[in-house]
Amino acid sequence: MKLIKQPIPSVDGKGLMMGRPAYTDDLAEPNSLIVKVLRSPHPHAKIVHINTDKALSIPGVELVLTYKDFKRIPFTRAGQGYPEPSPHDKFVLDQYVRHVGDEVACVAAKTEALCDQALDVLEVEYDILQPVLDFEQAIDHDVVLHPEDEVHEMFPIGYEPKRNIAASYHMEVGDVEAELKKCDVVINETFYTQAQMHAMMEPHTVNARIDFQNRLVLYSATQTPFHVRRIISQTLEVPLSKIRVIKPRVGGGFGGKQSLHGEMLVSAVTLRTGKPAKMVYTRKEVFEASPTRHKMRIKMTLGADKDGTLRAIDCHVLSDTGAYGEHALTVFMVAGSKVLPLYNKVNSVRFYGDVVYTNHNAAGAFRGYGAIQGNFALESAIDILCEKLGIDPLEFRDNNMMKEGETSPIFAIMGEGTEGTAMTMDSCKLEYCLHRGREVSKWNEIYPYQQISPTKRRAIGMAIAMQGSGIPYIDMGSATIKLNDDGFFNLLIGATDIGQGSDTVLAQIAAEVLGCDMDHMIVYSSDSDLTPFDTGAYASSTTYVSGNAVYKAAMKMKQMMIEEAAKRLDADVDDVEFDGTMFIANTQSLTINELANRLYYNDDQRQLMATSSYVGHKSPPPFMTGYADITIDIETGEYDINNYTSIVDCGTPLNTMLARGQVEGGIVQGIGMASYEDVKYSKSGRLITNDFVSYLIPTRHEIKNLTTEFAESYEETGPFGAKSVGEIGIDTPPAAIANAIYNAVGVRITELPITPEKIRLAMLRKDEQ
């Protein structure tokens, strides 16, 4: 192979860094109408007056729309598979505001002074409501955030919104209670995740235009354009067949853009004034108006042999879904179908718990999906139980942890907001990554600390995870290759490139069973109207499954390009061989080139192009280890961390350089998660933390080395042997600190993210007693 398991550069690398037009505000029409939005100023509350009339009479303001303009049909915008399994239980505007920087109302004007002039005269009269700030606290509150009739789930979640419940879900194997008398050693736990902000360098951006066909097309900032679209018809009442959505370039997404955001209201604009349209959310809007990951409380109960054999395993997870309930159950259920099959060989394992409403932020999806969490809990008290056990953290895990031809009942019982697909791990090469790892961190010679000054520890911990690659019989990918004449080739794919490189990539498989370069391989990626259905970047899903339509339209394309040449070599089609530029048959040769061109302007003339779709019926799921190497000031509490050694088997990376810096991106995301990033809101129920001056994440400074390795892994159902990589880097980074940082100074933070102050505290309390 030429082209697979190589750093081949991005595709639009060179483009984007030149600062050519890319980016959904590039393309947005030069006199577009600017559209801002109204957000509520409280956390709860009953809109009880709107005056738009000093906003309207000002010249250039061209619509002022509130709740009374739009009828009351409940959506939800989590860009998921339809029907989705997260509630409909929002409207593009209504007379209920449920978390500080929800839209009251929305203008649009012809420039961004005169919309900023409107919004300072909208006069709204609130009728402030008591909110729901404390997740604990949220089921059977008093409140209830969600009263409207209107409000459904569109299959059974375990919705019940007047006890603020968006989502619950119970599943046992075995039965935990018995399993746990029997164990020699239980510990119990409860550990806390923050909400988590994405901080993707392009803030949500949409632009909208009428097209001379009269149809309505947006340029969306988006991971799901397709979802987008149908969306939009449904909640707008606008036929799907007069709605176009093309996805530009994006400059980041870490599921942030999974949901839909300004789309609705830049849409009803242009629909109302014929006019194009855009909004650009400001950094303010994107932290107070754009999901956040879940925050979760899980209650964690192990219960082992004194020989180190893992019975049963209990955990319990509250999740706080915010205001709206967005990928609530989903989520929730990641936080235990991508982590608990990691310890295969417990008799009994349990899960359960609810997603709430609450006055906060709607959270969403976000890289991790709720793994993050799970892995967290899990794989911290996976090292208490070690050290009640007496036994070394990485003897106990290679003694109970999946390994290749295995499988876990959970596979079968947990998908995503539905049931679960069986499955055994074809290729899973975990236990190689956890010696590999054991030796390049140099384990063996930190463990468990180091004293290298009279106030310094170096100290080490690590964790191990596991992901998926696409939802089986959900995700679908699709592609279409054009021949072109000269020999050159167009991709058509649906798939949605967020700056993580899947044009590459998908580029790359083509051009790889082509036999062509990659400068023969032209990518147009998410266009509606244009590119074949694909739903979306998320999951973990686009080198997988849509990686797979990709191939198989390849050797489509590839099967009917030789078909050709035979006919014009005047030879059998299983004579034909083709070398990516030269068909050769009965001593003759025919060129591509030659033969496009025939085929487009001479003789038999016939256009050639291939679709593919991919549905998968398994997602088999990447593994990795991560080694947390840290240095710990024992006065302040303070920490660096001084490498992070990544062991990842992700099957065949297929663009090594690509592969890499999806795995460290996630890592560099989860430090960020585990020691600083937080979510806060004051007593009120204001967001605090709504600029990059008070929400810290990770720069080059706190970044001071990544290693990462690859494991030798062969996935037989993926495209020339691949699973997934984008979400698994992240799931490591909490638990592999949190054991460092005990094995260190041992303490034990089991809420995140771990500051210096949590560690000293900590220190200061085991002192005393």
Contents of the next structure:
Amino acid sequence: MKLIKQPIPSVDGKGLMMGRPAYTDDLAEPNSLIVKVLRSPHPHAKIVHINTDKALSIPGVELVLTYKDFKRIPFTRAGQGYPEPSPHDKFVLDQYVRHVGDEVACVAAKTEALCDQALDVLEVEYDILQPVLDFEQAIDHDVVLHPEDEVHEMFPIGYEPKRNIAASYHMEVGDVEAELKKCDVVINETFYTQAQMHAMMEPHTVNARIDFQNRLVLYSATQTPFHVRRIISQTLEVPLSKIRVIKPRVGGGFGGKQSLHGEMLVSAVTLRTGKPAKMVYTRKEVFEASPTRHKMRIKMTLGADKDGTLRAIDCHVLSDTGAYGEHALTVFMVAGSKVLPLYNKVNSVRFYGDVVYTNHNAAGAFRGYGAIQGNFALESAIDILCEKLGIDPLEFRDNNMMKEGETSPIFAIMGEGTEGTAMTMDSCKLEYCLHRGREVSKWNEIYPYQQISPTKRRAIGMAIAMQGSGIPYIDMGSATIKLNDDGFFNLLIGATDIGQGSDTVLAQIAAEVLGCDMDHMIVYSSDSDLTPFDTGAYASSTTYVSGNAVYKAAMKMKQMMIEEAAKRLDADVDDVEFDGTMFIANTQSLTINELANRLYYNDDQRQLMATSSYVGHKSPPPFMTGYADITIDIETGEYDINNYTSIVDCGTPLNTMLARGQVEGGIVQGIGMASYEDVKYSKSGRLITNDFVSYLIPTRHEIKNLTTEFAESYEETGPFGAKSVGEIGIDTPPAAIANAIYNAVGVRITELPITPEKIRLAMLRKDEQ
Amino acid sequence: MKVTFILNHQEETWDVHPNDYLLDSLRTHHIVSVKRGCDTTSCGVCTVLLNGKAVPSCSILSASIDGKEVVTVEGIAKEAERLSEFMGHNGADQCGYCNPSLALSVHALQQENPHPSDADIRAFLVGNLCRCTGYHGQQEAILHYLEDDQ
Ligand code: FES
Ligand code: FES
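Next block, the form predicted together with its partner chain, ref. the form predicted on its own:
Okay, now the whole complex, with that chain kicking things off.
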């Protein structure tokens, strides 16, 4: 292997560092109209009157759009496959607004200053409605968020809008109640996980123009260009053939750019004015009007025998989807489907609950996608159970967790929005990860804690996790490889690099198969006109699903080249040997550039181009263990993370450096969620944390040391043995840190984020008892 | 109003509005290596060097740069290219949106303190947020880059 498992620098790193124009706004037409949105100051209101005259009379203001300008076509911004498992409950602009920051109207003008002037003089009269702000009170509340007739589900997802239920689900293996009665020890605990913001550095950005063929061309910072094209077509009633969506470099996504953002309004402006238009969200808009992670309440009941065998898991989840049901059902299901199989020796499992509407900012996809919420609850509960059983938490996990060659009935029952797919864990090195992590993190020396000064303790806690690799039978990737004269290639992929490095990894796969150097594999991703279809960068699918497509296309290209070489060498195809630069047969040889040049300029001319696609038939989970080594001040509750040890089984890490980057980026986002990131609303439903001053993300001060290792693992069905690595890193920090805090000071924080205040308060309460 | 200043070692005269911020002026003049990430001078992705000091260009009025020297990443292309090699080899290559600003800050640090400790680097760069890398790979890359320069 020349390129696989190597620390290959990314194909775009140099150009991006040097500041070459690459991101969406860098590529906007310089004379674009600026599009800005008037956003609701109320969490719930009906627009009773809108007067746009004054705004339109300002010279330079070209257009004002309100709900009156759009046909009522409900859709979802979720950016998922079709038909979507998210309810169609959103209108481009609506007469109702359902959260602070929801769109009321949009203006397009020559400059930003003119837009601001126009927004200032728009006259809107609201009938202010009572908001639903407590997600535990949402079901059957007097106030209904979506009473309109047009909203609908695309297939049964338990949608009951009249009850504020966006989705619901129930599954049970065995009889949980009966099983729990038979258990020696039962624990139950309620956990709360907060909403979290993606906080990618590049705000949501889009621009549009009409090209010389009279087609609508969008540049969008999106994870899902093909879904964007489809949804614009359906919602604005423009033929799909008249739309082209280009995804330039994207400055971070993490799921936040899976959903559509300004695409509808900017397209509408360009379609109506014929002029180029652009929209860049302000940071405040990113906070107020782009999706968050789903806030959840998780009730976890575990039952075990005295000997430390886990017998039953009962999990009830209530999830807050905010004003719109984007990813409502699927995130909720992942909280079970990518968490509960970790303990596959149980006799009975139940997972059920509801996803409810509230007048909060809509939730959506976010790295971890429900698994991080479920993981916090389950992995905290396991430690609580171990304490009660008096069993070492590592030993307990070792005895009860998923092992190689095993399976769980949950895989067949729960998919994402639909039924699942049965599979066995052909590659699962969780055991190795557990033992290796114990060693590397110095667990035995630290556990449960060391007193390092009268007021400070060092402690350690851990958690295990699993994720998936794409959605089986749904996620599809495809790739086209083109041989150019002189013998270099283009790799055309619909897969979207959003900073995770997929352009590099996919080029590596193709170059490895074809035996060429990285600089002979020029990647182009993604342009709905030029690159083949791909469902997009989500569900940890790119390396596994799109990677398999690339692998197949490269094998096809190799075969095509060998066939052509055989003709020119007067040999049998089977006799031709190819080493990446030279075709050899019958003591004759032909270099790849000779072949290409002859193909395109001289004899028997024809273009070689190979296309393949791939749909996964399983979703092999990556596994990991995370060990949080912390120091806590027992007087203040403040804690530092000295080191976070991650041992990851992602199959073969195709690019060791980029894989490490994915894990560590995820770990730090997970640490942020565990420790302080919090989306907070005022009592009246206004978002308080709407800038980087009030919404804190980790800085380089807090991140002292990260230790990341990969297990030796090989997944037969993955390209060169790879599984996914995009999401798994984020899952363990909340539980590992909660467990470390408990090991340090004996208090259990069940509500994220784990702040010093909550720790101190719990310590005081414990002292009082 | 007109301002005359040195941009990446060359004199420029630009027509700016008194309310314009340097970040917007740079972007309208197609210096798009300078990015916007926030509205509250708290992310650092708009960093430029103003008379050699790393500053957020979103908080500098364009009118105030008359007679001063502004350097964007294009003005330190060689250093940026070299730093990017270290980033690539330390797993710190991700979306790249924060990278030009990081290169400028590292350059400014090097001018002020050619032998910074690990803690010095963290303290100097604390205003340069990155949401992708988890910082660890960046930190290693910067350390190796600075060592290599000595
Ligand atoms: S744009 Fe965030 S600091 Fe300037
Ligand atoms: S690499 Fe994406 S923000 Fe730093």
